[in-house]
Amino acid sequence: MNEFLQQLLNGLALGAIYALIALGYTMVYGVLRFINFAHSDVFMVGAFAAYYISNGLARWLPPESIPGAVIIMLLAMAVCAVLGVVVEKLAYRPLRDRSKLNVLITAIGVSLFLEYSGQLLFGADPKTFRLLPSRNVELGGLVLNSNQLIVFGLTLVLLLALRHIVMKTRIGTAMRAVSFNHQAAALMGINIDSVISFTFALGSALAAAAGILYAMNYPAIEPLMGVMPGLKAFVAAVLGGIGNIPGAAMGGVLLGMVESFVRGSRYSTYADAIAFAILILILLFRPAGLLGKSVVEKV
């Protein structure tokens, strides 16, 4: 039972990170109906932004302190929010009226551009980065790491903040309107470009937070660190129902727990493959995802 509970805790921590990344995929898909495959590399940029900001501000804001860690995370999220807006304006906006295949190929190109630009700018060698000191707490035979508690708490805060923005603010109402019908939203006076830019900024900021939390648990960061977590987060978004925000969060948590249990078993070598096996099963038996709804498209 202790081993079961330990893997459950580990899976929740990992799933929380997948959930934050998946939210970016699902928000962009909900508004524009395409998959932003460059989102996983914004996750990487967020980790490196925090790394260089922490080095630059170490004399005034030690990353081991809570105020320093909070400010570093907020600055890194701001950097990635700006990056998301720039990518949308330069790469995706000119193709908005083109075929979705063109946009998909462009997204893959932007992803590769960010990865190899990262190798050029940051270097290909892994760098050690960690915010806040890590401590283990034993509770009834379970080992709970302080970083896991931070991941749980911060993810919950960000999810509640996102829900408030989407459901209780004017820009959130505009996002939901654009997601439902672009043309009708434009006729009601909503600035479509501003809403889409805000969606990219918000999703990219969450990806940056996920990158920092990932670096706290796996302290070596490198320019290709976003590839596998990004693919798994995409699987999580599809699992929960692409375009559905609660579904993306639930899919991330479920995928993290499944992966954790597989890693703790004799089949640990198949831990990465299990995510893609889940994707195949979902596409075969429930293409809309667990919380998604099948929509009949009129011709």
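In this text, rigid core is short for the largest set of C-alphas that superpose within 1.5 Å between two forms. Computed from a prediction, not measured in an experiment: that's the story for all the values here. Positions refer to the first chain, counted from 1. Compared with the form predicted together with the partner chain:
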Second form
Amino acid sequence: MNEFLQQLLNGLALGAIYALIALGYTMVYGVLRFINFAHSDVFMVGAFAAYYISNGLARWLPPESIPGAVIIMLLAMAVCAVLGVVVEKLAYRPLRDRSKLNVLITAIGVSLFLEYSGQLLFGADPKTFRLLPSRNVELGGLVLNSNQLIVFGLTLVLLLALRHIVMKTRIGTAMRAVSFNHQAAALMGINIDSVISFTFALGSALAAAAGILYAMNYPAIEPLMGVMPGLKAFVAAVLGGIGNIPGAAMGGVLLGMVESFVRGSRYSTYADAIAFAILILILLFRPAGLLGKSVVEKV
Amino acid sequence: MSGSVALEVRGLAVRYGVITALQEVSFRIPQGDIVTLIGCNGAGKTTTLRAVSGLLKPSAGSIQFEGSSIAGLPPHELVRRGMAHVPEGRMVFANLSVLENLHMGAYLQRDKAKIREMLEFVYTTFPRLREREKQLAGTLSGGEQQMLAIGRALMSRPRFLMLDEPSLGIAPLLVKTIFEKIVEINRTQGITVLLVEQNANLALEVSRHGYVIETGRVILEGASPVLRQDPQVRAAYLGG
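Same protein, different condition: the form predicted on its own was shown, now please give the form predicted together with the partner chain.
Complete assembly follows, chain above in first position.
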């Protein structure tokens, strides 16, 4: 029983991080109908931004202190929000009216560009990430890491904030309008470009938060660290129903759980294979994802 | 404002790649009037509206809105200048509630009191929308969606309203209501209306002036009562 609860907690923490990344994939898909493959590298930049900011500000802002950690995190999120907006503006916007395939290939190009620029700028060897001291808390036989608690708390706060923005604010409603139909939204007086920029900023800030949370739990950061979590978060977004925001969160948590349980079993070496096999099975029965509606793609 | 021109289009041409959709379309709409463009499916009526509201870039010609050139401006800028376009097929945001749709119509309006005032006007004009306020727009009937599309356009307090086929796919009884509302909006709010319709009979009944478009050009124009008597129009569009 304890073993089960322990894996549940681990899976929830991992899944929360996948969920935060998956939201960016699904929101961008919502407004632009393409997969931003560079999103996983924004996640990586988030971790590095926090690393360099915490080193640079260590004298004034101890990264072990809570205010220090909060400010570092907010700054890193801001850096990634700007990065996301710039990438969209320079790489994707000029291709807006072209075939989706062009943008997709460009996104892969941007992804490689960020990864190898990272190797050039940050170096290919892993760096040790340190933010807030990590402590283990024993709770009725369960071992809870303080970092996991931060993952739960912060993810919950970010999800609620996102929900508020998307469902209750003017810009959030505009995002939903744009994701339904660009032209109809433009006829309302909505500046489509600004809404798309805002979507990239929001998704990228969440990816930065995910990158930092990930690095707090797996503290060796390197420029290719985004590849696997990014891939899994992308799968999580598809699993939840691409374009569907609650779906992405749900898909992320589900994927994290499956992965964690398989890792805790004696088939742990096959963890990724089994996790993906389960996903393929789910998608066979629900091709549009758990919360997605199947829409016939117009050609 | 009588005598001034709301919209003047001269020599408008639009191309989709190598295909010419419009060539040399010219018309003028006096302030406060209802003017209609009639023509068959594919004649270029929708293309004309889309070029005027900025959804399409014209390849030639000039578009003057209230005296200033607007060709090539983005749609959101034209909304700011007082133009509203109810697109073909209504395009209500099916994933948003009726109220959210109406709020999107007032996207550029920051004054909450003015939004409430407009909302009240729209609900008085189309009481059905008030009843369905919380419902997702995708669950409305075709006629209700058309009311929503028009109400949403009114939320921006336009001075100039373009309607693309408001009768399309709607129960005949509702078509009558919707056309009565269009006339009412024009009379009471002083909003200039450009109406595109395949239902030429109805369109010529409510409008003052009409233009007939065929294969991307204006082939005939005149006062609506005159057009209704025109043998050519009767044969082609009014069923003989």
